[in-house]
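A lone chain, given as structure tokens: the form predicted alone.
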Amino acid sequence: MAVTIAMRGYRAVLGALIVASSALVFTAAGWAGLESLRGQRNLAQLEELSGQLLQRAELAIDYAVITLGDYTAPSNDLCNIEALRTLRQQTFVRGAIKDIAVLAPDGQLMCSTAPAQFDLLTSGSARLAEYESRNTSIVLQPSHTEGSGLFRVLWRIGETHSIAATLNIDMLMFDIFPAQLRDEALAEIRIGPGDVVARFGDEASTAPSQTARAFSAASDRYPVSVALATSQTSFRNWNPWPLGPVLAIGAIAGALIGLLVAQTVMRPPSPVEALRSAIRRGELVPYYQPVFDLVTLRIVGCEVLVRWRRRDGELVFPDRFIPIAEASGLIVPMTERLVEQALSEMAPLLVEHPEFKIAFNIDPSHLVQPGFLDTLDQIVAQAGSPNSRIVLELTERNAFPDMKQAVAVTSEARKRGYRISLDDTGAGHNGLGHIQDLKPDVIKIDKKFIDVAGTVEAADAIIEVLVNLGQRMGAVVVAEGIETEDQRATLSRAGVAHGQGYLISRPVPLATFRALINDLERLAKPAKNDPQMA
């Protein structure tokens, strides 16, 4: 009762745990994952943001363009003051279009719509580098001073002159980012290779100190491209999912799996499922019940049975685990494992004994299985135990499967030296039939005829074939279940040669066993005819 208590609280604490650790680690991973959603979704706002901003630039040059393109036509006098007029009333309309010139072939100014920031433009009389766009009559021209927010326009008109409009294009970059990022963001539109002519932002919180996020675009029409960088704190504070509701829900959600766990883990294994741990853990332990002459009592040999002792020391019989064995088929490595197991225990006793026999309950299905014999000699070889000191005791549980193989296996057993025993004859599958067909060396009477031995004449005559039938075959007849000295007599008198029952003991373990033998030698009646057992 306390083994139970006990461990139903470990249970219930190992629940507890259970829910609590899956609350702790669905919120932990719940909160993980919605990180990672959001820094894929800042990702995505980013690369959104930079095609934006390479969209604005690129629209920039396509007023210009058109604007100039209404300029293109060939024209004696384009720097007339109609023209000139017409131009300046252009660059008003189009906003980022500071200014609109018509340039000689070798670059020089012929006139402009503002000349100042033409000037602001070349600061200078070096030439502007020049990069053709995919239209090879428009070319882009980045200002001398960088960051400017200047650049020009050109577009060659034959070998007569250039019309050009210079842009500035900073009012492009102002409202580009979020407000959470513009105080650690940086933003620039480049013209060419790295000509830098705008730039928006703070470029020591892009430092690779501060390890940026970087993001770019670049255009196949223009010779342009824009840059984005936001600092990996900025990044990683933008956007944030609201923390209480968040942990809450994880919490919530890992508590209910948790629960679910729980059911899983503290519900009982399946019966099969068990029993295959007990196996696996060397749960399951050899009993011995003697075999015993009914006439001096002296111990000839034993049956080994199997008892289930559970690791809080729960003792559990056959009748609750074997019908699971035999239904699942685990009644093969269990009975591998426990002829292993008492072959290795008995093994001085063996020695001390030589004409001692040891009995083994195979199930009708192990028998015939494939491999059978070669598996047991390797068990019985490695214990170091010959081959005629074991009795292969077929069991009446089940029929045999196949009896034409059956038959085969118990001649090839007998041929490598074991004994075969019947159990159980009479009763069940085993009949006089099997008898018959398997030819055993040990018939095993069934209990039910012993009950009655000696008050039933039809027990009593079945005794009597079996005996008969036993010396005619040459097999040692053992009496089941033998529970009171008159039944003892009683079929000693029958000319039953050996028995087995709680008149000299129940199953027990191998110390008890050796110490039943002792007792018994020191009180065995002198033997006028000791048949050996199989």
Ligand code: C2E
Second form
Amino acid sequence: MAVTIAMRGYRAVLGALIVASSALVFTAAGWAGLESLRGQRNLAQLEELSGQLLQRAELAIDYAVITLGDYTAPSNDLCNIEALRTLRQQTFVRGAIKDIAVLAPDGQLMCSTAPAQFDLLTSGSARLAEYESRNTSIVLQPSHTEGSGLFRVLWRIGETHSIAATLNIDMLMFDIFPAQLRDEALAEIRIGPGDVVARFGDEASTAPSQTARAFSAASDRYPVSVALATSQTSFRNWNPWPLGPVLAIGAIAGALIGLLVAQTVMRPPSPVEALRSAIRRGELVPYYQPVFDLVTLRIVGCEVLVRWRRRDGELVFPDRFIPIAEASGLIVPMTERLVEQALSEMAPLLVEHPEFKIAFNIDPSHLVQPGFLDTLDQIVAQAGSPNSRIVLELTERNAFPDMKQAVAVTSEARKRGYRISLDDTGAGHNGLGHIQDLKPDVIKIDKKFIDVAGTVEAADAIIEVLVNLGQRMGAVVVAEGIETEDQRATLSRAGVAHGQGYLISRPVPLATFRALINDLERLAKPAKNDPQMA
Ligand code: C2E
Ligand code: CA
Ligand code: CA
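Moving from the form predicted alone, what structure would you give for the form predicted in complex with this ligand?
Complete assembly follows, chain above in first position.
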């Protein structure tokens, strides 16, 4: 009992451990997977942001080019006051454009809608760097002041002059980053290989040593490119998963999987598996039921009946596992170990009582297996007992799988010295056929006749027939299941020699069996001097 409770406790703890560790592992692995997914998603978003910023810059330049085109088309009188005024009004509404100017080939200002912007851009020196676009007559010129947002789109329209738009694209940047990144991110718009025209963000937190991610994109129409970078920390903290729900889902899914695993791992073994390991662990033990002389009450032998003594102390009776043993073939190793064990523990008793016989129940399917007798010989020889002390009980309750083979084996067994007993005689469907075929040395009358012996005439008649048959064939007749003194007396009168039954003893372990023999030895009276028993 205590062992069962301990086992249950152990299984419960093991199950809980499996479920908990699965929940833990699953949550951790799930979280790691989600985090790597988030990293990839964040990278893709940054790449998209740099594309968007580039597009904004290109659009601003496109507008400038279109505006310049409008200006050149109608007349050549570019520095006409009226034309400049109209233009100033137009550029005012066109977002990034701050000035339209006409320039001499050396870059000197000829006229402008907002001359102050010209000064701001050039900071005194009229010559600015020039970077050609795909359309080579359009040139981009960054201002001298890095990051001012100012640059010029210049269109060379003739030998004598060019027209140029001054743009401020600072405002293109301001909402480019999502709030979570804004504090530690940097965006730059560059013209040519490295002139930074506009800059948004914090250079320090995105310094190369700690830049988490940097992206750049370059235009194929204009010599303009953008670069984006974020710090390690802001990139790591960007777009976080909702921690609570994710952990809860991970833990629940993990626990469910753990439950499945625990169920599979801890599924109780099948009956066959359980029996197999019980045999291996030696949990199947022999019990002994005495066979006694119906007159003297002296014990003349015993029948070995198997019991399954579980580790928790429970004793399981053969009707619960013999059918499984027979169906699975485990009956063979079970019987072999049982014979080994019984003979080894009975060895001294067999020496002390030279007439004592020990009977084993042999399943018919086992009997007809090749090598059955050779293996039995080995086991018996190892125990040091002569074959003549061994009785093989074959039940007539079930049909023999191969009667011819059974007859051959039993006759060979007899030659080797074993005695053959026909168990449950009268309980089968073969009439007296088995007696005729197997020629047993012992005929055991089935308990159902003994139960009613002396009260049902037909039973008495059958007992009489079997006793006569036994005498004719030289077989000992044994009555099974004698429970009362009346039954013993009736059977004894009917000429039955030996008996078995609760009247003398139930099947018991060896120690009890030995004590019983000693007690009965003391009580036993010689047959002739016992008027009561005769
Ligand atoms: P069985 O060979 O006919 O064994 C006799 C059964 O009757 C035993 O039951 C025994 O305990 C029971 N018995 C004996 N005297 C009395 C009595 O006076 N009254 C009553 N009511 N019962 C009595 P057990 O030990 O439970 O065995 C049941 C059956 O299991 C056996 O019937 C036998 O067929 C099978 N069995 C037992 N041990 C083995 C074994 O080692 N090998 C094989 N193949 N079968 C076995
Ligand atoms: Ca038996
Ligand atoms: Ca029997």
